[in-house]
Amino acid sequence: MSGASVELASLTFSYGETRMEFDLKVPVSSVIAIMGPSGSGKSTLLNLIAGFETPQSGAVLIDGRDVSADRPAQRPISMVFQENNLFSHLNVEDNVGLGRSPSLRLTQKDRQDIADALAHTGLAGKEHRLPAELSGGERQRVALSRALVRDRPVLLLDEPFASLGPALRREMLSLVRQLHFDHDMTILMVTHHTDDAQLLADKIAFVDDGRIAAFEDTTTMFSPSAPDAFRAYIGS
């Protein structure tokens, strides 16, 4: 697996009276932290990339190909949500297997890839447990494993670790960093935590009032030369 470039070209979307317009070019295999005030459009941005929201105009391009008309399942993208979206009646192996086959008609190679993903995320030996038998961190590891077996070049993370305690969140961020090192995927992660951005991100996209107000290297954004609005947002 390797990453893909992501471009939002004059992408517009309206939610009620709120109008959003995004222009963004994400380099191949980079890690981007998407930060900004609540309600500024961060999750909407991810949903537009994933295809869960439909823009009014503009285009979403993955590796230069316009995917704006593609359904979510057709796009070369995996997404992990804060709620992890596991099925309570399915065990760990089957929840991960949905990433490879929605009908769970799995080949021997599929099952081996699932086992490899579970081993990679520290879940080996827990294949037959139900989600209720797992900790919050383990459930998010299942969601990451499912994203891995989808084998897509772009991974979207919508605050997947927000409900975890500080120590467990750092552990999960370290896992994401290792997965990025091993698989070289392009990652866009919504977060409110400055520590998350500083640990993982190459660049920060600051979303404010429905637009990308700044897109700079992480070191720049956490320096005195950062835009005033971002410095106010992080309390600097």
Partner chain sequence: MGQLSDRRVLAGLAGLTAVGLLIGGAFAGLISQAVTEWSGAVSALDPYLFRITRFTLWQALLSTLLSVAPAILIARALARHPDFPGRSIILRLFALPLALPAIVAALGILALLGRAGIFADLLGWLNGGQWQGIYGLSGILVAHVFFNLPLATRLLLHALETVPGDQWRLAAQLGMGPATSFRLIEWPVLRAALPGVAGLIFMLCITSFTIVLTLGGGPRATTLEVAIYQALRFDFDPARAVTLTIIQIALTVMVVTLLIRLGTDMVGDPNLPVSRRRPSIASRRETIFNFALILSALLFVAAPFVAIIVSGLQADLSRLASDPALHRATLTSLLLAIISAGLSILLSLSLTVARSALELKRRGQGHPSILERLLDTGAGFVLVVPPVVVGAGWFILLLHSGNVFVMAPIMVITVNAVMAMPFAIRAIRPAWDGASKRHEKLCASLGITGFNRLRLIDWPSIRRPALTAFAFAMALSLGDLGVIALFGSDAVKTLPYLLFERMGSYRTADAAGIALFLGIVCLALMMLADRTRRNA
Contents of the next structure:
Amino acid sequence: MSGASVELASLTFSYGETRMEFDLKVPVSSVIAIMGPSGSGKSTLLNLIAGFETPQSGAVLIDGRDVSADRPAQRPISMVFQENNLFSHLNVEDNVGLGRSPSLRLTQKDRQDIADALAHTGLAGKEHRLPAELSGGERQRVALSRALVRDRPVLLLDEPFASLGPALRREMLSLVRQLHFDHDMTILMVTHHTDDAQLLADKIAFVDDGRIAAFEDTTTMFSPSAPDAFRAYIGS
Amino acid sequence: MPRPVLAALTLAAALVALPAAAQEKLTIYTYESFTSEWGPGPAVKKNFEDVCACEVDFVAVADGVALLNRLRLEGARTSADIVLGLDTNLTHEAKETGLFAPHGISLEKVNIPGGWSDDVFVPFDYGYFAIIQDTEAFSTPYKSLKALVNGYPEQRLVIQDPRTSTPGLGLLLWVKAVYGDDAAEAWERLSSRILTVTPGWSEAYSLFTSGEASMVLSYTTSPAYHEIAEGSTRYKAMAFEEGHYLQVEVAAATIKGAENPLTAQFLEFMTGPGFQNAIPETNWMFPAGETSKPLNPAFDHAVKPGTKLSFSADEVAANRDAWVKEWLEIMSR
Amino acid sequence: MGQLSDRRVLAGLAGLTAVGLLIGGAFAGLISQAVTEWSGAVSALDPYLFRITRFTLWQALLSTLLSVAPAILIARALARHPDFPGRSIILRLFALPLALPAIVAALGILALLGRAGIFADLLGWLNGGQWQGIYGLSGILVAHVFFNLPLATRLLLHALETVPGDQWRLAAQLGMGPATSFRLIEWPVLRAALPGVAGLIFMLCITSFTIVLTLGGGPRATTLEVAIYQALRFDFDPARAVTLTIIQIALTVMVVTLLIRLGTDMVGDPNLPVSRRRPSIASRRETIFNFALILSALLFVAAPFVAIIVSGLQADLSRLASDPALHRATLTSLLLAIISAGLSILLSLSLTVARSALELKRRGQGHPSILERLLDTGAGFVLVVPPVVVGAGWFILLLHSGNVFVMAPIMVITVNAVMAMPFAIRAIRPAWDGASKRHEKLCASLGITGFNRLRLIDWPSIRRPALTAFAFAMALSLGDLGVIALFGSDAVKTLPYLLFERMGSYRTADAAGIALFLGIVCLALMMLADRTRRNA
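Starting from the form predicted on its own above, please write out the structure of the form predicted in complex with its partner chain.
The complete assembly is shown below, putting the previous chain first.
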């Protein structure tokens, strides 16, 4: 697996009073942190890319191809949410297996891949547990394993570690870095934590009031030359 | 909330305290269609109140059989002075309750087929049960009860419940009189074509006139209503070869009513024109006493039964429970 | 007994005693009759009784199946199309049948599907002959489904709405087809909700009185409740009534026990949350299917309403408006309903107030006392004894002691007041508990107690929920036919009783006019209740 470029071309969206317009070019296999105040449109941005929301105009291009008309499942994308990633009545193996076959008809190879993914995320031996028997961190690892077996070039993370403690979050971030190193996918991650961005991201997209207000290298964004609005947001 | 609730409570108290009136009063238990706005009740009440300087209070229950049941239940505590609307099928049982008193009036004005002599019950009208057809639903009448029982399945019949209604009980006895021991089998055959069983005559008849059923159990005199009131000959009574069952409707004083002088006065009045004039064109039955004007010619068009069927009151009393139970058993299948 | 010195607790005790007297009196009537005439009660155990019991269960089972099975599909369709045009209006419409008096609905259904109904010709043609109407089992089923299909749909949709939006997104991303997403996402929540929903509807159907009385009624389509009524009003046979009542109570107790086991909320109708934004994951073919499904459910539920309006408007309304019998019945009905609703609020308040006072006294620590627990759940017990059963018990008790029919107003008022209590308490209690918790210490320090506290502090905070409960209780009492059918006579006629009578005599058009009037009054009250609840 390798990454794909993601491009948002004059993508507009409106819902009630809210108006948004996004322009963004994400290079192949880069890791982008999407930051910004609550309600600025970070999650909507991910939902538009994933196809959960329908834009008014503009296009989403992945690997140079317009996927705007594709249904969510047809897009070369996986997504991990903050919670509710798992079906509580299915065990770990089946939850991951859904990434391969939405009706859980799995071949021998599929099962091997699932086992590999679980080993990769440190969940070996927990295949038959139910989500309720896992910790919060383990549940997100299961979600990441599913993203691995889905084998899509773009991974969207919507505040996936927000509900975890600091130590666990750092652990998860290094897992993501490891997965990125191994699989080279393009990652877009919504986060509120500057640590997340600094540890992981090549670039930071700063979303403010329904627009991409800035899109710079992480180092630039955390230097004194960063835009004022962003500096105000991170409180530096 | 205080003010409206207070007002409401006062009104409710008034409502509950309503039945405390001072005037001389005569309480008559009867069946619903008698007291309805279109029945004989209003005219009878007015005519009697004109001569008695008293107040007539009607209390209505579903139909004639329920009337007897209610009186039994209330026993000597009943507030009824007169019970009006039993029929000859029930008089034996009614007498056995010991709740009725001799009428002590002259029966010279009473006029019914076969004559009348009874020291407790006074007849006020009579008629013959008949099945009425809606000629717009089907045109060819059935010529006999047996033909009806074996008739077309899509022609539905509404009947009354023999547990509450004197016509309902009448049909039960009619079938028994025609079929004897095979009555159960006849009911079984008929039951699939019975649209519904209503507690009283008025429900059944209204279902019929609203078009829900093409036949109803009623009286040979029912078509006269449509002819006189609506000028219509759409509804016709069917004449059955086996004959028609006779119903004589009666009234009697209760033992409580016997102490009220108005009771005898009313029973006497009942056999005369003040009461009888109202019967033909509001109760749609034949008068059982003296009228001051001839019957409307429409009554001459009524089916004249060849054979007049009836059981004696004793026979009915001995078998009613068992026959009703047999009927209920078949009808609930 | 220091806690009894609190007047709030005394009020609760009085309220509880009043409820206990009503239910206890009914049981006393039944038991005294059973003891004095046990042979009659035993002889009522005949094949006819067996048939009625079987029919009661059979029609309830069929009604439940016919309501719940389509409701699964409809709820699912609504859940999968959060942006279905007019969705919230449809859901509001689906709440209306509950507010409609059963006798009005029965009339609407007859106007549609009766032998002389609007669809009679079409149905006759489809049937290849003359349409025979829908008396009996089919009529009962149609009416029960009309009431319970929308209820089941709302309850199941409520369950489906608990599925997190992320899971729908996940299903969309993983490309699950309708079958897979049903199996993995929808079925698990539905399966958890189904026993409760089905049980609730089964319970409503085995205690259904008015529908069976008006659309069934003949010996072939009689349920226990209607047979109790017939035993008392037709046969005047209290012994049989006792036997029937005991069987009816045994059945309801069994079902209610089961429902409590399942943890079902028997007071029922959920407040639907506004649907969160989530993707519609249905394919085009499924979308067409779902739209067709929702539209047919809509037609099914709306048609009786339309029929009531159409046939009601065809009645001679101006003559009806000047009909003294209607005036009297309207006045009687409104009066009884207002008093009944007032009494219901009073009783509910007394229980609520006393319970929360006791809870505050032990500061939420330790176990609640028996009294507190009785105040908590006492009113819920009335759900086990349907109005007709309470009415039957009192009917028998009063037979031995005087004129039954004079008691009609009191019975209608008290029985309906108590029957509305579970709903009233549900509306009032959260507001009261919250307010009294907030105010308890402040009031204690300022010395505001008793009536002053009720007037100045507590009443303002529960005025709206109390109004909601009042409107609801009033609508319930206005629509009652069970109690008035037993106790009604010339002396006391309510609107439903008059309607039942007019249905029963020549006056079908009058009945339609009265039904329209009664329906509008009840729906208006329910909408009022709904609005005050929303704004509360």
